[in-house]
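First, one chain by itself in structure tokens, the form predicted alone.
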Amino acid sequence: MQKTVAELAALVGGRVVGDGTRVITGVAAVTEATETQAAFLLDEYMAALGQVQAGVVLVEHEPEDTAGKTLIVTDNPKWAFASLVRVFVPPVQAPAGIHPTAAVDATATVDESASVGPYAVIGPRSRVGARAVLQAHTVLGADVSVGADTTVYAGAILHDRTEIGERVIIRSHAVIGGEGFGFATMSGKHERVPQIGRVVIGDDVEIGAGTTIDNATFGETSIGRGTKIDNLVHLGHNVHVGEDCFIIAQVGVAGSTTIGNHVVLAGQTGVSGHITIADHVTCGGKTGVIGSIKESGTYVGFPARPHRQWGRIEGVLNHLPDLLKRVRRLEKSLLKENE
């Protein structure tokens, strides 16, 4: 595929700096393109220009030296890219249809658009909408329900009730839907709690390869739209994520939290259970959150502070051999004056 650099700026909504005639035949990272591939560069990085060989550069600025390249400036670069990458690299797409190797319930429903892959387990009651993919050996169980546009890679599986909206991406290996971990504990035993909820994931959610998701004990453990979950997450029974929200790979959410709109929890974060994060709330990596946090703003550490406050124990917490031994001479003096 070829494109012009004018065509590619109107494809993105973005202006010309340079040679709008220039031939683009791909795209690639910034360190790495050639003279024929489009790249971006964020503004923090635009003192590299000059060493850059792509073709076309995306930015958001116009820089006073365009160091002789050919530029589109657009308010999102990254963003603008990403739509590059989706022309020049397009998805492959499924076949429609069932492969006689899938095993499809008599009571399931299935649209003609759909693409369901080799050994695809559908359950009773089941349903998958137009154009939604299952690849190889996905399970979906009783009464699950999957949206038009989802993707459920391989190895998936989706339990008994889980509702998918639409546009999902559901990576391998997921488990959606499986029994929420609640026990109740008489003479030192530990008997099951049975968790007859379900789990509903909302439209343009994307979850990683190897993430788990509970069902509610009753009732739902919900994600909400738009949604991007890593690798490697776990969240409990009746969790209930907000809407554009970042979880990052090996979190892990106790039940019954809730977590609102635009927050991020970066990697190995822990969540505990029955409490309420704010709307636009980031915690830093490794956070131990084992309280609600009321507010929104960034927190690290554990237990969760404030940045700001984190960093002002932190300092002090650098001069503590410092301190120890002004102490300890303190005491010397004390004692002899005392004798």
Second form
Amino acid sequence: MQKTVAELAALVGGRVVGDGTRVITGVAAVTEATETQAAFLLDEYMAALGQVQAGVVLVEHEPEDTAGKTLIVTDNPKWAFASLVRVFVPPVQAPAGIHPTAAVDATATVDESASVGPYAVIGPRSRVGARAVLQAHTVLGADVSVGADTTVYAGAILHDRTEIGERVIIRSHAVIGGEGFGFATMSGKHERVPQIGRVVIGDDVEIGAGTTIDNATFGETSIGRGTKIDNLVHLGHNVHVGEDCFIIAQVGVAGSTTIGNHVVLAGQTGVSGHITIADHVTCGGKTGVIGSIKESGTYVGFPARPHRQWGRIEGVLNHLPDLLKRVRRLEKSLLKENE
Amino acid sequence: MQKTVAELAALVGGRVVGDGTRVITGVAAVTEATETQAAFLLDEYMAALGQVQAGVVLVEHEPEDTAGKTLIVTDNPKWAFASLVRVFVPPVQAPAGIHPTAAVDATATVDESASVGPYAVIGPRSRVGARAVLQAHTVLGADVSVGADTTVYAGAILHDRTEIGERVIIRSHAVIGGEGFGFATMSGKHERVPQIGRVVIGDDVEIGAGTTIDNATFGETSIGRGTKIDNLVHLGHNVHVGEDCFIIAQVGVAGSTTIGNHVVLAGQTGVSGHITIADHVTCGGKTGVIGSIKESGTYVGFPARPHRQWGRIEGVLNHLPDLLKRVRRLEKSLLKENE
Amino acid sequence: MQKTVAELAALVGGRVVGDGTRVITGVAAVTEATETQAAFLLDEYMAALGQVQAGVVLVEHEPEDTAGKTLIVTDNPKWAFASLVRVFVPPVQAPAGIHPTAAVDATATVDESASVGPYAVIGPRSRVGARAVLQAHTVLGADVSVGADTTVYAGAILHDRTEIGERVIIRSHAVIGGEGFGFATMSGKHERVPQIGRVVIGDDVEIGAGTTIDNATFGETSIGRGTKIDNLVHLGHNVHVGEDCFIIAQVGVAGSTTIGNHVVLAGQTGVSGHITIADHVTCGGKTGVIGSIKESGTYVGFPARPHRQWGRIEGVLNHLPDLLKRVRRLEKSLLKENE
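Right, the form predicted alone is done, so what does the form predicted together with another copy of the chain look like?
Starting with the chain above, the whole complex follows.
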């Protein structure tokens, strides 16, 4: 695959600075790219432009000194670069059709353009949409629907009644729609409350490897369109996540909590159940959210505090042993005085 | 399936208030239930009884004003409700027998009433009890025993020598009996210590999706009857968990720790190895237990503190930056005085 | 299998004290071992030697009073004991050959001494080395290589281009080489940046059950030789881990972070992205590493602090409510004085 710099600029809606006829055949990290490859460089690193060897560099602004490099100026070089990666490294197409070893229930419906891999299992009345891909060893229970252009990676499991939108990516060993953790306790013994709801995943969602999203007691556990969820995340029954969120690795959200749109929960954050997190809230890694957050902003620590407040407290904590000594000294002084 | 209110009351050992002849055909959340459905309402929400549309409401106490609703009065409405869910939404029966694609070792024994799904694998000398269900893609190693009425969900793995009791539920992609994390270090290099023990799971235990429970160096890693374990939990080699505990999502317990009965470890709690947690201890979410806990009660934070103490410390932490200033002012005042 | 004490001593390079002709047929925990079994006892427990029933005890030093026991004196009893376990409890050999139900791509290469289990799937151009074992339900994508004597436990998945060294152990449901969590955000919407790098696992590495290691944006995510990784760990794209590290259960390391050699990250530790951790750093359980650590030593807490400093701060925290009162009293005293 080869494209000229001018063609690539047109593709990403950017402006050429330098030689638009140069031929590009691939992409690479900016520290590694050679003269036939494209790379990107954000504003804060532009000082290093002179050392870059890439055939074309995607940048945010045209610098005074281009160091003789060929550039494509674009508002969002990283986003544009993602587009170029897809041009030069197209994803492998899975062959349409159902592998002979796949066990597909007679009442299930699989679009003829979909791809179902070795040892996949599809349960009663489930539906697989156009160009969807179920890799080897994926398992769909009963009454599951998988939307068009969705990819389910090897070993992922979608339990009964799960509804998956279009262009969704579900990675290996994710478990979607398993029974929520619901019990009634009588005389110290825990009796299971059957969870008869389901999970609904919106379009363009990504769900990471090993992530578990439980079905609802009744109704739905839902993930809004465009939200991206990382590996080993746990979302409990009746959780509702909004659109375009980032839920990073190993986050846990307890049942019946509602998360707004454009929320970012950094790695290992934990969120209590039955609370609400407003739109545009960001939590730093390992944050412990134990009460509703109503204002957008950044929160850190356990319990979660607005990040400036957390920073101030942490700053004083470093001096705490010394503070104790200073208070003792004050007490001694005052005692002396009062003698 | 339809039942009268009177029949349902008899089933759960409750007392009818209102029309016992009313016909009920299902269950729902109390905010959604219609006049042919049952729901439950706890004491703290009874003020909302007037807005409830359910055909019958399970309650703890008969209110002065029943708002014309039909009620079943019972000690534990949630528990009683769980029973009704099972009446109206019975679990799907898996067909008895071994799927033709299951790979069952010749020396393994599978009860004729058990159900073994597509692509399940059962190793040498393993035993599967009456009415047990192994879903698609489950794997049993050698010398594994699965008790009567136990369900193993798709993709779960029970490694060699694992012993599972009766009426146990093991959810998708759980890994039970994998080798414990044991090493001997010589000159900086880590040599594996083979773990030749096993895991024993008591009756009525539930183990969540993706949870890992490692086998013992020698002897057993054990989970006591009735304990319920959520998703993505890790229990290390030689851990012993008592009866009727709740181990919530993403908890980690390091090796050789013993946990008592009726213990609750909330989500993302971490417990050091080689310690003991007494009966009736509850740890809040994200608690870090780094030493034995000998008294029942509630513990929070890292390191774990009795929850009132933790609350008092957190209260003062909010004022810490201000406390620093106040100490400085005191020092200045005292200095001035001494001049 | 039986060996004399003298033969065992020769095997581990130790010195016999007592009866070298005694016959040993197995191993056990020191509290359980009988007179035909070997056990080990570290210095700090030597006071209990009199109660030990084992036929031979591996110890670090010959005590004044051997209590009539037969001993093997060796520098590292635990390491020596691991060797004896392997003598008496040799691992089960998986039969060489490819199970008839394994789906092996025509372009893949599997050494004739390797073992490929039921329903394993091996993708295009992948290579499986001598005496390697792929258990049931393992999945190799395209262009994966598995080195000699490596074992991949049931259900583990190695995605495209993953390179596994020799004598590696990958436990059940690990997902190696899944796509890293990379996105470019444009007008609030997150667009995936394809991750076209790969994961490289060094010789003698162990990777625990359910652990996820993501591939690199470009280049490699790498784990150095001899490093041992526990269950449910997450390592993000472009992470580099050195040699002979211990990464304990449920640790999370964000992308592009580099970890040195002989590093220990205890359970549930979280490490930010784009930082560096020096050689010989140890982090206690639940540590939150949010900036580079340049000096070897032990670190605890969130944010990570040198462990003595953390200990001092925690010590004063217990007295914090009281400190507040003492400051108030000082303020009152000073006020009184100034009246």
